[in-house]
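Just one chain is shown here, as structure tokens, and it is the form predicted alone.
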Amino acid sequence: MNAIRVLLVDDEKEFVSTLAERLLLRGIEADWVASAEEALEKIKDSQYDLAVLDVKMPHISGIELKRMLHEHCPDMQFIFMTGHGSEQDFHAGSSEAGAAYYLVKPVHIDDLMLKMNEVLDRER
């Protein structure tokens, strides 16, 4: 099986770069960008199995970005993360989320790894 490739998108650069480093230490190929626009550029050159998206970002939200990424990469899976509200708030405010997975910041690496495995196992 090929290595899992993950794209992390969050406007908090220190947070997202640290998260990418922690995934790399666990054998997960992780790239990160700090905006939705950068994510859209990044997928032109690379393929990812999974995107981990911050819900609240300037200009384009994580929910909107999911829709855009899904158009280009229909097989890509998604996990959302936010520092605002609860999982119930997230699902209540977002019909776009569907069965998406969700994590509250600060995201613990073990929780992220569990969610990633759940998402990818569900799709296999």
The other form holds:
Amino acid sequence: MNAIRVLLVDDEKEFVSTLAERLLLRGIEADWVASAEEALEKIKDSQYDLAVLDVKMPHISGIELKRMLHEHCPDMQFIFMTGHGSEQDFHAGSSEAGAAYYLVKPVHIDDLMLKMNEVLDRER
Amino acid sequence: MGIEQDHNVVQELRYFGRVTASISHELKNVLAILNENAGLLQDLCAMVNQGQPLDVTRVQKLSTTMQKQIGRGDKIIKRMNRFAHSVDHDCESVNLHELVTIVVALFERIATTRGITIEVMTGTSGVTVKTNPFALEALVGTMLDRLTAEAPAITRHSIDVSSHNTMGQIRLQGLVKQVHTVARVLDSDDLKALLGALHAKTDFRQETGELFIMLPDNITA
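Same protein, different condition: the form predicted alone was shown, now please give the form predicted together with the partner chain.
Below, the chain from earlier opens the complete complex, with every other chain and molecule after it.
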């Protein structure tokens, strides 16, 4: 079976780079970028099964980025990460995210792995 | 309680809520970084237990990152503490430069998300006025929030303080392209109520894009 290919997008570089490193140690092919603009560049020459997006980023939010990535890569799946304090805050802040998969920071890597499998299994 | 006082209380509480939400969001990011770094240390330990060599350079780098994030968290908490204590007194002597610096620092996360930079200029650092510190923070913070909400991305603003006659003066620059926004913001009832409570006035100079907030040197006089 092919390894899962994941693109991580978060403007907190020290967070997203370390998370990518930890996923690599677990056999996931994880790339990371620190902005929505870089993510849109990245998908021009790479394919991903899944994108893990921070909700609040400069210029283009994770919610808007999801829409843009989905246009280019209709098969790509998404998980949101949010720094909001609670699920309630997250839903209040993003009406579109109601049906989406998401994790509240700090992210536990086992929960992320579980969510990733759940999202991809749903599509298989 | 009169309608104007109602406006003030609601506006101040909204500002308090926005600032604390922004601080908690920033602290969550600090915790997220510490969590990943601690997790990677555990991963490295597990690898050593399986017989792989320890990458000491990587461990040192992780330690440096964690110390840096602890420093960042400490700064955020100090700022939050300072902000929390600004509600202690209804009227006290306020250093305008210090107040503006703290408001801009509290607003930084939101500004960054909007692609906006706000620079506090050195200006005149010794200007003090006797006023309500929290109401003034709410006024300056709410103005920054509303004026930058529709600003074009990558906009730069600067803010400084000075004294003019017996008034303390806060000047926000970089609003040339936001003439209509400024007019709308200054016309809002809640900001008018806050300005009234502080006995403050505003002056917007369209041609230079400068907005002045003028404060009496003593609100009780």
